Amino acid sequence: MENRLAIEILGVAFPNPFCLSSSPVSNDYEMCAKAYKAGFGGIVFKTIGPKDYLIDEVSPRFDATSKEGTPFLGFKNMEQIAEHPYEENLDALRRLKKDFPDKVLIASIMGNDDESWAYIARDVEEAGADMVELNFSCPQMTSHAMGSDVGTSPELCRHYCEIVRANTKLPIIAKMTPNLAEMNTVARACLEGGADAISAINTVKSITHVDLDKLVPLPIIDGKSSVSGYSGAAVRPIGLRFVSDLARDERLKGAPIGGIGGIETWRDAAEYILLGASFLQLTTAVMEYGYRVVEDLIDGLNRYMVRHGCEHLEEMVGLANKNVIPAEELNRDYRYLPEIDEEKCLKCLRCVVSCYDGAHQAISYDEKTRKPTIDENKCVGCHLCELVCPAGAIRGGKVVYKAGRKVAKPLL
């Protein structure tokens, strides 16, 4: 049977778009050989820097954040690139290519001049790899000529594109920092400078907690913190943003777009591909649950596909860019009216409340039925009900057009 999730990509074949992000998951020969083996398409090798750039980590250098006991909500990375000499970071590429030549190996890549760019881009074609993903992202580096320092500037990224476009002759993927207002000039430039594709996102600058009696925000190394990468579920909704502003974007088409930021399920994994991803990449997901996460993944996205009659990825791609519209576009006449299906309802008023003290005033409980009801006179339709409702007790109802409702012009 042919494969549905199988789609090429600048002339690579992935055999799924499931692939490691260069992180702590795609560290070394043997945890990449175990991804390969556990089901992913492909990997992106941790970055590898320059030959005489010492990566000294930190210990601890990782926090998480939690609700309601769901932990891994998001998760803070203080790690950089590759620890490992680079002559050992090249000989673990070549083995995976020699072991696994069906697979898709990505080197990603950091330099911090054009000499170093350049010939990491040469060493790492040699070894064997199918493409170089660019980092231009990385939040955590100790040298301000690295990292996202370097790609929030787009006259950076363009050179340094240009530098290993002269170097090898591999697609080259720009991979883009979130830590900046708007992502699209930063591409651009970097498809002006020679790059091929974009994967975005990296992680995004954060403090996630603050010890409240030592007043050291954590992970705490020897008394001290810093700024470092958060990832996890918690950055998707921001992820997902910047892969649509990408794939709508009319000067970037043509460009594949690799979504990366808190994919967990196959539900993320559509959601990124439906927004314009053509592959997709893991980093926190495997942290918690382990390289097998991808066989949900693969599983699920393929009963997806199955039940919308769609036979190649290819069909997925971007298909829900079509329904993001700038707020100016939406519908105001539109008010979509929730509704109490009393018989799952728990009486527990949590919709009472946080419409009450958050919303409208529009639900209230009744003395004498002893449930909570709408007055559709002031509800909105705003469905913050819906929302924090427990027991999924609300759902929306009837759809009500203001007709003849006079539109303010916005504000200039």
Contents of the next structure:
Amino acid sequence: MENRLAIEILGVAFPNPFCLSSSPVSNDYEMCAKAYKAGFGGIVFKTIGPKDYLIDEVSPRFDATSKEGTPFLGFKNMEQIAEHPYEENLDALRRLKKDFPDKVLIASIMGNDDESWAYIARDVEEAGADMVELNFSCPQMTSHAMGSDVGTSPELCRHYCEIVRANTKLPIIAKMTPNLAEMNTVARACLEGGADAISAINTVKSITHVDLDKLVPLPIIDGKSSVSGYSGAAVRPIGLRFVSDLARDERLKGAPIGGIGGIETWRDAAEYILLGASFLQLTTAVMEYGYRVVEDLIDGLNRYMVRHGCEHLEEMVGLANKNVIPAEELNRDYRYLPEIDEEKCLKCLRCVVSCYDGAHQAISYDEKTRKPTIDENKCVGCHLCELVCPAGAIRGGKVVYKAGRKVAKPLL
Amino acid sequence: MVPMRYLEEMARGLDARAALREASRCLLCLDAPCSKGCPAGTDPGKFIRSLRFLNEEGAAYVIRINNALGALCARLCPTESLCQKGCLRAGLDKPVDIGGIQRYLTDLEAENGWEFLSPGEDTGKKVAIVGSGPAGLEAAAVLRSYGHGVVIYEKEEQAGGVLRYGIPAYRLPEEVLEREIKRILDLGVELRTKAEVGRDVDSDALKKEYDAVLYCIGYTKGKVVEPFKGKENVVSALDLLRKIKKDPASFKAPENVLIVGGGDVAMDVIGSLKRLGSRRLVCVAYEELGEFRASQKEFGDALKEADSIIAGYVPESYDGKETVFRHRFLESRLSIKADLTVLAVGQTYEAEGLPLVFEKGTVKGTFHTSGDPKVFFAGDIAPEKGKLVVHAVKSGKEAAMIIDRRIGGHKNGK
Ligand SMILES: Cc1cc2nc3c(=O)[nH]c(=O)nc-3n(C[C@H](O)[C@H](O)[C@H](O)COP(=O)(O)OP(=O)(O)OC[C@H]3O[C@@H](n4cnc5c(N)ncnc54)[C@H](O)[C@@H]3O)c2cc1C
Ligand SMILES: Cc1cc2nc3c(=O)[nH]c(=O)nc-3n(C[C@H](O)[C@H](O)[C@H](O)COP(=O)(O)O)c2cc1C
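We have the form predicted on its own; now please give the form predicted in complex with its partner chain.
Complete assembly follows, chain above in first position.
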């Protein structure tokens, strides 16, 4: 099958939009080389910090949430930035660019003052990076002059973007923290300061679990723990929202957006793209399943595009955003009543349980046959029943217009 | 040396993850049909939901408080025809492994030393239970929870009935049985073994000493039918299994064995003998394949052990070595020579000297009461349908409740 996934962003040609996000999955030359070979179009190398900044990690450093036997619903980490020596990282960048000239190499960087932001930017450009990503967003740095403490301040972000702008000609991506009520103010400040693109999201501040015997949150480090970053499938809805918010903001002047957060499948990728991302980054899925996840990301997205007659990835970017509108503008003139497919219905009556205890007491059932019936007068059309049905037996059925409201066939 | 294959539990249990995954398959039905499928009133809908919401201890409680032999039923119930038969998940793929989850939870209970059963406040009343099979054990647990004194009379050396002397170790490990019995005895039940009522102990004396006497004597005698009666090299399945279980180390498995019968008992004979070293096992059943009474699980396992299972033949003659069978419907004869012939053609009671009147193999009477106001009965010998451990549990529980009502006095029973 021909490759429809190539895309050019800020003059850099991506063979496909899939990149490793900056994290342990992109820690050194060998790992990145393996990821390129597995099919990733680009790599954001593990964040490079100041030469003298000591990275001293804890052990253990991860935790995961799960539900009903699904592991890694969400993933918590307490890592900071690159552990390898500064020169070794630059050397890895050099070798990667030399050995994989057709792939995209992005250097993630983080300074702790003007001077360090400046020289790291210069050094990674010199080493051969195609782009730089400014990490304004790690939520668990041991210094408050770094990470998401910077990323929540528009002034600091603008300032450091200006510094980097003055020290490199490379396209600049500013990586956002989601630990904000809204992201657009910070993103605008970054563009004003000279950034060319935005990537979102970094991890969400979290506590995943508390050990109920020791009374310490997880992971336990010498009897204590800290608030730190949450990633993986659980944060995807948050990432999608921020990406869409950015893409719909005219004042961001169409700056390219890198979508990050919980991407595991091509469907997740397609959702990010349709909401405005033109390239994508992932970590947690790789930590759980390995670089091979990229195979189905590429193949699945390509096939989707073929099915929909989409020739170039670009055409897809942001297509769903016109359908994201403020809640006050939604059509509230009708109820869309669910319907039960009797053949598929297993008679477990989960719909009855949820409708009674979580909705409007609109589903009753026959005690003998266990057949559920929806009362059209009581049903508000919330579709909770459809969501809880384990057999997929409940679907939207008929439209009922509210009394005195406009009668016009809605798009369902 | 007894082979490990005989001693070790054949079926592997679910681990914590597998059990949670299995619980997650449950549809959490309103008014769960599985919960209506247990004769003993176990509520899988409730304990699976508790596990699903990570309340393992609460889940284990739900099982134990209803059934003092929950860890046994988890292993021995033909769940496919009881709770799991109602499981609506089957409409999507296959039923939830309710037995497996129950086993996981009862094992966890043991591992953690959770204790859910406790005796009731002393009522000063005393009940004698004759027989320590599942019916007698369950009745003892319930009566103690009411606060009545309980003494069990058992003719064998150890308690358990069929659980102890019938069901092979690879299906029910000794330590599991010990745990279940100990938990009941720890409620303050006195156990008197090698005390056969009607022989070592006078049944009238019992009636005088106690406020009630509950007979749970089970079916202890394997049937020997024509043409095998009085012949040599023939043994009933019950006698053979009992001999093996009493002393597996000194049991010498015969080379070639013919097993007559097609129920669970025949399957247990096949499984035991194969594990203990018999070479050729041929099983001939009266039933045609579709009518086999053995549970799916047991039949499936026996298929792997027996060298052949032949259905639809009736024994006609036997000369101490060779049995000649004829087919039930077609013109066909079959003759098989074996070192030993094992009859698994049904069990019956032995009730000499006991105040029980039998009719068609079960005690005459209703609701566990005989004509005598002090004499009650439960378990296999009761006329109710079902001859499984779970039915014995149900029966023992009901009898205990009826006795409690008769003798009165308890404050905190249910
Ligand atoms: C080989 C075999 C395998 C089986 N497998 C299964 C299975 O997998 N699953 C299942 O659900 N069911 C199974 N069953 C059936 C199940 O074991 C019985 O239904 C159950 O044990 C009946 O319990 P009970 O308490 O009535 O009698 P029993 O278990 O027979 O117990 C009766 C007790 O009373 C004692 N006793 C008898 N007379 C006297 C007396 N006069 N004085 C003192 N004590 C006396 C006996 O020694 C015995 O201990 C199996 C049965 C057999 C024989
Ligand atoms: C263990 C771990 C380490 C990370 N380290 C960095 C980092 O050094 N720099 C950075 O910008 N983001 C870092 N991140 C954030 C990820 O790049 C990414 O933004 C986030 O995990 C969300 O994507 P995901 O759901 O695909 O993992 C890290 C994430 C994890 C899980």
